[in-house]
Each structure stands twice: as C-alpha cells, then as structure tokens.
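Next comes just one chain, in structure tokens: the form predicted on its own.
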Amino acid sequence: MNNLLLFGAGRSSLYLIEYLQKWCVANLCALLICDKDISYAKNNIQNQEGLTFTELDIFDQAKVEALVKDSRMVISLLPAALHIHIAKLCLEHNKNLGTASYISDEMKALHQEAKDIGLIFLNECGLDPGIDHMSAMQMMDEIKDEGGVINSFESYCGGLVTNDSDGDNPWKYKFSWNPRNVVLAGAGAPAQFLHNNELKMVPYHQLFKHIETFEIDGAGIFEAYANRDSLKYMGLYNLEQVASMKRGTFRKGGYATAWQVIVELGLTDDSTPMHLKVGTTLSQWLAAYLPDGHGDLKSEVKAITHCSDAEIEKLDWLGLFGNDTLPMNDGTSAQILEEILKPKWHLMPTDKDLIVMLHKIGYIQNGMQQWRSVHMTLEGVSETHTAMAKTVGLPLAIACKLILEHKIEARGVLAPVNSEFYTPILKELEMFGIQF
C-alpha cells in the first residue's frame, strides 16, 4: 500500500521517474515501474534508489489489478487508449490516477462516480495537453482580473529539434515523441476552429496546405497547421463568447508542404493493410500509389501533386524513389511509413530537441482592443533527457506530489485548468527552466 505505481516507462518517463523517486525516498516509499520492456528506463537512470522495475503484460488483468490494489497512487504513461482500463481498476480499488493524455469520452463518463467517492483522475497534465492549459489559464485569469474581456485565443506548440541538430535532414524534424502520432497527425475528422465568428473546417487532405507563419524572439520562424478540434476548448477555458479560437502545431519551414505531398499520395493511410512481397523496394511501394507507376516516379509525383523540387528533395532524402527494401511487408501504409521514418528521423546522441509554445490572446479593456502574447522555448539535454520528456513528465510528477500531499480539493475526472493546479505547478516548473 506504500508504493507509487507507474505504468509505462518509455521516452517521456525519465524526468517523471527521477522527480517522483526523490519524493519517494524522502517519504519512505517506493516507485514501482511497470512496462512490457523496462530496459529504456532502467538503462538511463543511474541512481535507482527507491525504484523497482517490473516487466509486465498490461493485458494480464489479474497481475495489473493486484498491483493497483496494493498501490498508493497510480500514474499511467501508457498509450492513451489503455488508460480507461487502468481507471476502472482505480475506481474499483479507490486509487487516485494521473495521466498526461487527453480526456477520452470513456474517461469523462467516470467523472461523477470518481467524484462521489472522492477520487482524483487527473488527465491532460503533460506538455500539450498540460503546460498549454495551465499557462493559458493563468494568463487569461490575469487578464480577467484586470478587467479584460477575452475575444480571441490562439495557442501553438511544437516538438522540434534545435538548428544544430538538423544535420543534413531537409525536413528539419526528428522524433522526440511517439512516431505513430506524428505520422497520423491531423488524420480523420477535419480540423475546425473559429475565426472572426466564422466556423472554419479544413479536411485532412488539405490540412498541410493551410499554414500560418510565426516569428518567435530568440527561436526563429515557424509554420503552424491547425489541430483537429479547437472548439472543444471553448468550454474547458470558459471562452464561449470569443470570436476566434484556434490551436495548432508548429513545424519548421518547408515541413508542411512536403508532408502535404505524403498525404496526397495516400502514404499515411491507416485503414487498409497491405501484403507486399518480400524484397519490395521503397520505390515499388510508392509506385503502387501512382496511376502509372513506371518510368520517372519523381515526374509523376510532381504531375499529380503539383509539388516543387524542394518537396521532391525531401521525399528523395527519405529514400522513396530508391531501391532499398521496405522495413516491413505487411501493414498499413501509415505503419510502413513510420518504419521508414524511424531511422531517418532518429535523435542522435548529440542531438537536442526543442519545445516551442506560443499563446496569443486578444481582449477588450477600457473599450480598446488589446493583445497579449507569451512564448516558451526549451532545449533538451540529450537524446534521452529530452525537452519533450521534461515538459511531459515534470508537470504530471508535480501534480502527483500535490495529490499525494492532499493539496488538491477538486475531485472527479479533471484537467489542470484551475489555479490550485496551475499556480504551484507553473511556479515549480520555473525552477527547472520551463517558463514563459
């Protein structure tokens, strides 16, 4: 009953583990870390005092339930779809839960039951979602306290790499978080946002054509595409009255137009499994998506997508016109593309990732339209101790400490949008160099 229990020990876990490890040692308890493969965390944490590592099949219901039952609190860094199974066990065994993932409809449905028995199921307490919520709410609450009436909200975030880490990569992008989420970014329902009281819908096949450009002091110039659904944050942020509401994702210049070509070709399709012959090359896979698929593939891609030489260069750099064999022969195109990208967009030992976040808020004060913006940039230390891991793991770790020390009054399924969360968490994050 004295252990903290962590499910998931992948890329985003190290800073959370190291933070909670110190808390556990100071409070005479242990942190039990469970994953199907615990080697990443185990090999990258030097001081393992107070830590216990356990390999676990998350679908071993009896084992998982026994661990939850014997824990003091549960933290989940598992893929988002698995949180609900952990949450139901937490509900059954009266345990608080913390995750960094978006609140799913299934999780939201547990709100009243969790609230009635006095539990906290905290979600969306990482980077985006997480730090974006807390910093935006702090900013908006300050504006409201000063008598301002908010009429416009924009927020953007990107997990990138520093200029020194680009190397010869013309995409100027490498993976610092889940590659699958990058490949499927924007897929599915159209992106929707509000602009000057008009609803805007951008379908997936056009998403990466619709970009805006931002210059951020000390960080550079970035392009942004719209996230899936900005409108749902109007309720979460108490902004039902605003005329404009938009959230988006940052990339470096040139990425979006090249990724648009990938999308238009159909290479991000995740609905239809392919069964390709052993020895199939990347160019043969690409040719399957072209009407002719013979001769000069570059010319055919240009004719179909109307892309430029710069976009062709990026596809060529990935090897799509070459004769290397595919890394896998069975799977959807999205899965195949992910395996192609992993070695190409892998963080090298000397690479440093980069987090960039921007909020721009418009408001009426004393009859005048006013604007206020803040930004945050953070560089990683290494390929393991990344800025992404830091900004995902530390907010959740600090929130778990607040819950364990009985400093949070709210109950139920929560996001950290109230001052009892954002004030202490943002204040402590500044000690780690995370500040706006």
Given for the second form:
2 protein chains.
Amino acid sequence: MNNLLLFGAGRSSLYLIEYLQKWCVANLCALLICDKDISYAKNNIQNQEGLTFTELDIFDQAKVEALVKDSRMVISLLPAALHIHIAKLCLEHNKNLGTASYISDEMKALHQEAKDIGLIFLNECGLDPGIDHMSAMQMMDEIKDEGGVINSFESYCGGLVTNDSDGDNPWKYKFSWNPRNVVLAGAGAPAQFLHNNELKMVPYHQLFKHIETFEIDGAGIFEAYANRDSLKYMGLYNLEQVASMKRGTFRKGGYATAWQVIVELGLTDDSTPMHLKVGTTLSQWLAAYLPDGHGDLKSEVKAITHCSDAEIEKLDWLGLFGNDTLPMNDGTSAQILEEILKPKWHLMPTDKDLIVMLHKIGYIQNGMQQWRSVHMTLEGVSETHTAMAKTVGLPLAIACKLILEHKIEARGVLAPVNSEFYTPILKELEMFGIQF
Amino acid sequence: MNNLLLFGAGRSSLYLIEYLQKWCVANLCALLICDKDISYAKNNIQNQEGLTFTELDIFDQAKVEALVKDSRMVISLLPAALHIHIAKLCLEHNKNLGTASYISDEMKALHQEAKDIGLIFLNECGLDPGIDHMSAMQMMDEIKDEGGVINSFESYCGGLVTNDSDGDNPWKYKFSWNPRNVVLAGAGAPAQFLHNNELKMVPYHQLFKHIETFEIDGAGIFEAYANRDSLKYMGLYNLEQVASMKRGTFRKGGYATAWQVIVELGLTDDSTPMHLKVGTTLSQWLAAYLPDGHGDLKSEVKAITHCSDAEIEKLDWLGLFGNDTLPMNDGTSAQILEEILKPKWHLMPTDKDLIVMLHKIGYIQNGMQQWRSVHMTLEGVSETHTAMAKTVGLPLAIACKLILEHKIEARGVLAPVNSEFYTPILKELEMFGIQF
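Starting from the form predicted on its own above, please write out the structure of the form predicted in complex with a further copy of the same chain.
Every component of the complex follows; first up is the chain already shown.
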C-alpha cells in the first residue's frame, strides 16, 4: 500500500520519475517502475534511491492486478490504448490514476463510477494535451475575470529541434516523439475548425498545403497545420459561443509543403500491406506511386504534385530517388516510410529538442475587439533529457503530488482545466523554466 | 421443403424473379420472395403465377430460420453484409445458397464446413463480379487450350446510360446501381494493380486523375479508373505469373476528371458527421471545404484542384455553386453528396441504362506476343427492366437452376470460375442478348 506505481518507462518518463522520486524519498515510500523493457529508464537515471525497476508483461493480468492492489496511486505512461485496462483495475481496487493521454470514449464512460467511489482519474496532463489546456484556461479565466467575452481561440504547439540541431537536414525536423504518430499525423479524417463563424473542413490530402505562418519573438518563424477536430474543445473550454476555434501543429518553414508531397503521392498509406521483393530500392518503391515511374522521377513528382525544387530537395535528402534498398519489405507504406525516416530524423547525442506553444485569444472588452497572445518555448538539455520529456512528464508528476497530498477536490475522469490543477501546476512548472 | 426462397427484392431482382418463376411453375414449386419492403417487386412484375410475397424483418431470426428450414434452396440479393447470417442458417439446415456479391472473409471461412456437408454456397455470380469472371475464364481457357501462355490481363466494366438517355446531364452518368457505392467508389484504400511487372499504387485522392481511354466499336469512347485490389484476382484466375493485371471501371468521357475535383475537395468524406444549420446552401457546404470560401468559389476551386472549365461546368450543373438548400443537414459529406446526386442522376422512365464490359488479354503463342479483346454491351429496356438488373439477376438465376437440377459438382464457397458454371450460363445468357 505504500508504493507509487508507474507503468511505462519510455522516453517521456525520465523527468516524471526524477520528480516523483524526490517526493517518495521525502514521504518514505517506493516508486515502482514497470515496463516490458525498463533498460531505458534504468540506464538514464543516475541516482536510483527509492526506485524499484520491474520488468513486466502488461498483459499478465494477475501480476498487474497484484501491483495495482498494493499501490498508493497509479500512473500510466503506456501507449494510450492500454490505459483502460489499468483504469478498470484502479476502479476495482480503489486507486487514483494519472495519464498524459487524451480521454478515450472508454475512459470517459468510467466517469460516474469513478466519481461515485471518490476516485480521481486524471488524464490529458502532459504537454499537448496538458500544458496547452492549463495555460489556455488560466489565460481565458483571467480575461473573463477582467470582464472580457472571448470570441476567438487559437492554439498551436510543436515538438521540434533547435536551429543548432538542424544540421544538414533540410526538413529542420527530428523525432522527439512517437515516429508513427508523426508519419500518420492528420490521416483518417478531415481536420475541422471554426473560422469567423464558418466551419472549415480540410481533407487529409490537402492538410499540409493549407498552412498559416507565425513569427514568435526570439524563436523564429513557424508554420501551422490544423489538428484533427478543434470543435470538440469548445465544450471542454466552455467556448460554445466563439466565432473562431482552431488548434494546430507547428513545424519549421518548408516542412509542411514537402510533407504535403509525401501525402499527395500516397506514401503515408497505412491501409494496404505491400509485399516487396528483397532488394527493392527506395526509388522503386516511390515509382509504384507514380503513373509512369520511369525516367526522371523528380520531374514526374513535380508534374503530379505541382511542387517546387525545394520540396524535391527534401525528398531527395531522404533518399527517395536513390538506389538504397528499403529498410523493410513487408508492411504498409506508412510503416516503410517510418523506417526510412527513423535514422534520418534521429535525435543525435548533442541535439536539443525544442517545444514551441502559442495561444492567441480574441475577446470583446469595453465594446472593443481585443487580442492577447502568449507563447512558451523550451529547449531540451540532451538527447534523453528532452524538452518533450520534461513538458510531458512534469505536469503529470506535479498533478500526482497534488492528488497524493489531497489537494484536489474534483472527482471522476478529469482533464486539468480547472484552477485547482492549473494554478499550482503552472506555478511550479515556472520553477523548471516552463513559462509563458 | 418445396419453396425456392429469395431474400431481397430490390432493383436487381426483377429478371431473376421472372426467370426462376418459370422454373418454379414448371417444377411445381413456389418462389417465396421476402424483403422488408416487397412493393417494388410486387408492383413491377405483371404475371405473379407461382410467386408469394412476404414482408419480413430480416433480423427476425426465428421467422428467417423457419423459412430457410422449409426451403429447397436460398438466394440472397440482400446488402452484402447480411449474407453471412443467411449462410449460417443454410449451413445449419443443409441448404444451398446463391448470391451475386463478393465473397467476404466471413463467407470464405465457411468453405470447408460447407464442402464437408456437400453444400454449394455460390457467390460473385452477377455482372461484376459474375459475368466478368465467367467470360474472362472462358476466354483464357480457350487461349490456354490453343497453347497460349497468358502474360497480361485487363478487364473493365461500367454501369452507364445510353447516349440518348444523357439528356442535358454533362456527367453522362445516372444511377443504375447503389448510389452510395458510386459516391464512395475507390475510397478507403489505394487501388493496386500490376503493369509490366511493376506494382502500381494509386491513392484515392489521385484515382480519378489517372485514367485510360478505350474505344469500343459501336459503343463509343470510355474512360477507365482502376478498381481497388486487382492483385487478388491473380489467385482466383490462376494468373500468378502475369506481368500485367488490372481491373477497372468505365465511365463516359469527362466524368472521371470532374469526379476527381469532388474527391480532391474532400466532398466524399464519410468519416466525419457534419451538423449544419437548417437552411445551409449547397455553396455554403462547398465553401467549408475551401480555405477562403468567399467571393468567386469557381475560381477558388480551379486554383486548388487545377481543374478546367469543363469540370467547373459539371459541378455547377449539380448546383454546388448555387443557393439551393441542402437536402440533408446532419450527416457525412458523402451522405449529403449522395442526396444531392440522387435527383440529378435519377434514371427517368424513358431512360435506358447501358452495360459495357471489356477484356483485353495478352499471351505468348508460338513465341510471339499476341493480344485478344472481347467486349459486351447491353442496353436496358426501361427504368425498371434495366441492363443492370438483367446482367446481375440472370447469371445467378441460371446458376440456381443448374444447382437445383444437380448439374454442379463443386462444393463449398464458390465463385463461377470453372466451366461447369461458365459454359452453360454464358450459353444461356446469349439467348437473352448478353453476348461477347
């Protein structure tokens, strides 16, 4: 009953572990860290006082249940689809739960039951979702307190790398997050948002063409493409009456128009497994997506997608026109593309990642249209102590401390959109350099 | 035990009913016709000797089971997803089954069990799939018998209307088949085919751009876009070694490039329900898919899709730039589009539909590359007695007769690719004017 229990010890776990480790040491309990492979966390945390590492199959129901039963609170950094199994055990054994993932419909369905028992199932308490909710709600609550009526909400976030870390990579992007999610960003449904009281739908195959540009003081110029469904945040944020509502993702200049070419060609298809001969080259794989696919592939790509030399250069840098053999022969094109990108967009030991977040709020005050923008940028320290791991892990770690110290009154399945979460968490994040 | 049992009495049922009615009368049994709404069949069949019409909820398991149990053989023209329920009852009560639909994975899974009991579950015995299989297999078996080695297979089919029936419709297309399938044609996965030993993948948002043109003697010029997965037919047709394998769909000139604009804009999205205000106009709905969506929408569509005036004219004829209110406010864009198209592409009482099918086979004979093409065209008689209903219904009806008369030896889950099916069926179809 004295263990704090963490499932998932991957790239986003280090800061969370290090923060909660201090709390555990001070409060004479152990932090039990479980994953099918705990080597990443074990190798990258130097002081291991108060930590117990357990290698565990998360589908070993009996073991997982015994651990949950014996814990003080449970935190899950597992892939989002696995949270629900943990949540059901928490319900059964009367434990609070924290995750950094979006609230799934299955999780949402547990709300009343968790609330009735008096449990807290906190979700969406990382970076995006997480810090975005908290900083936006704090900003909007301030505007409302000053008598403003909000009529426009825009929020953007990007997990990028610093300019010094770009190297010769013309995409100016490296993976600080799940590569598969980057490859499939936006796939499956059109992006939806509201602009001046008009609904806007952007089909996936047009998504990276319709970008907006933002300059952020001291950080540079960023392009934003629209995130999936911005409309559903109108309810969560109490913004049912706004004329504009948009959430988006930042990339550095040139990424989106080049990724648009990849999408238009069809190279992100995840529906159809291919079975390619061993020895198939990248350009042969590309040629399958070109009606002709012979002769000058660059010219054919330009003709089909109406792209410019700048985009061709980025595809060329990935080796798509070359004769290297594919890293994978059986799989969807999205899977093949992920394997091509992984070594190309790999964060090097000296690289530093970069988080950029921007909120732009419009409101009526004293009969006048007003605008307020805030932004946050944060650089990583190293390949392992990334800004991504820090901004995903610390909010959840601080929230867990608040829950453990009985400072949260709300019950049920929650996101951190109320001040009992955002005020203390944002305040403490400032001490870690995470500041708007 | 003496009834012949038909589930599904919609647009494709008339010829099948009329054919099997004669057989039933001659063989002293009844043809029992069941659907949730039997008015279409009842109103359009004049001589009803030997026919019994039963209105029935297909999900009323007890009633359906009693009918199956008491039948001589079962035919299903229900939506394809419902066949499996009927098939399981047929298995339980030892009845043969006929459908015109593609063999689903669930249906395929019943093969061994059906075979062991000695049952025939015949599928894919309509037009496409159906007549295409049979005519292609007959043609290829002839080529093989003459010593040819097939190295290229192409097959195309279209359900169209005669030139006289085009009227002022610039699309030169009307619905003679399920409108939803026409709206969603090709959606969800890239088309795959083999061209000169090279795999070709065509993403949905490019599908109607990559067309081939064919001239068919006496019938005119047709454009073909690639069907979903042509590769899976290599196994069914024993064509594992061919260099080219492609199946496609015919449209009249101009349709595909205009439909491409609809797809590129995102108007066929079926993933995201929209909830539009009552009174929303067609042009407002269109504008949601345009980044600007104000001013001259035609110019914006041209700029985004690089289309020409000919495509704009076709969209305009559908009313997409106009101020008519939407026929539906809650639904996906694919559903809304279907409701817009239904009255525009409705087959009028004097209209005649047109079936066009073409096979083009390449083979090596005496060391030389040879080519052989055959085609079939068929015009409908009226709005109800369509060429579509005839070519879907008659092959299945004739096949059922063969099964009822114990002329088929194969057992299990089958498609009509062997000569015991195709020889007698194609021969009898000729008497109905269906001839290659």
